[in-house]
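Okay, so here's just one chain, in structure tokens, the form predicted on its own.
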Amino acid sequence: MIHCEQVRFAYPGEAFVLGIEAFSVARGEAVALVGPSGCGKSTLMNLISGLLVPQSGAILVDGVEVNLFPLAARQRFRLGMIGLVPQNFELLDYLTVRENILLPFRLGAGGGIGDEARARCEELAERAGIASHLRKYPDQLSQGERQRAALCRGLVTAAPLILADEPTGNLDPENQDRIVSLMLEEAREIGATVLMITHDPLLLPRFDRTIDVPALRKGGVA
């Protein structure tokens, strides 16, 4: 599902490159992303989704070279074929949480908002234990309501590829096992692939396998 290939990138002015030989992940995988802060782990999910462009190398996704494509076709691709959990939540202040939710359909994914999506925002809203906020707005949910709201946003349109940055940093243990839970039963469902980056080791035995970028970067995986 995911093929890295002599990647290269640089922000402009600074001092940090992510440099990557060779990094895939096949289709079904649930795979956790772990290492120290600042080693590139949220840039290299950002070239994946298309966010960024590598400086030189080949990106592919489901066999599509994304990071060749003009800006407009990567956002395409991306609500197609991804569901984004941001570390940031990027939930909008002025959507409640259920047109948060629906906004990849409002975007263009999966051909617009039906009852279909109407009804796996509900249910999805209620597994992860926000079904009573979905007429609210962001500004009035907790840190760990909004990332339990943007877990679902990226769940909604069941996109063959999840990729979520840090989802339960923000929850208490409780709270992390059924976001987790809830991704990987949804994912095995639909026979999504799953990279996921986290700082919590207690949930690395919930995927099929562990990368450790650091070594990644040196041309290994752990």
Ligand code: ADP
The other form holds:
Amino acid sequence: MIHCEQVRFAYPGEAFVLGIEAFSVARGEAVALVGPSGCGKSTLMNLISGLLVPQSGAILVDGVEVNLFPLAARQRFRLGMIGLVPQNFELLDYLTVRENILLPFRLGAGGGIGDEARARCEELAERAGIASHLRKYPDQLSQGERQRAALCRGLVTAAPLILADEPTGNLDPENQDRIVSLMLEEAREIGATVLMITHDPLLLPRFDRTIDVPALRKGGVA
Ligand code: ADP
Ligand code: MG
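Could you present the same protein in the form predicted in complex with this ligand, rather than the form predicted on its own shown above?
Let us now look at the entire complex, which starts with that chain.
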């Protein structure tokens, strides 16, 4: 589902360089991405989702070399292929929780917001325990509820690849467990591949495999 080869990325004017020789994630795998703060976990995830483009090398998602596409085509590909759960929720405060969860459809995924999309939103919100909050605004929710809303938004299109950037950060153990269980169960049901960044060693046994980003970089292209 994911293949990176000879990837080199640097932010303009920054000393940080992410160089990776090769790594792959198979279809249906659930992989935890670990490493100390600042080692490039989010950068790698943003390269895979096409939010960033490498200076050299190839990144393939579902066999497609996304970084060759122009911006609009990358965005379309991402909407159809990837469910994103960003690090700091990124819920829009002027939209209700329901509207936030349905946002990928509003942006054009799955042919827009229809009955099926609404039903999927209800079902996920129910499973995440936030069904009674759908008419509220994000600032009326607790931290854990906001994180679950962001997860529902990442899962709502049933995308084949789920990329989650520390979706359990700042949550109590009970909410952490709930988020990870919901994500992994949902992914298993639809056969989706999961890549999740986490700092928590207790969560690692829940995944098929752990990838250590500093180890990837050691074998990388400088
Ligand atoms: P992690 O997610 O592992 O904590 P990041 O991928 O966010 O690490 O960051 C890797 C390095 O790149 C850090 O040194 C960080 O300061 C730098 N960095 C991250 N985002 C940007 C950016 N938008 N512009 C410039 N430098 C950045
Ligand atoms: Mg990060």
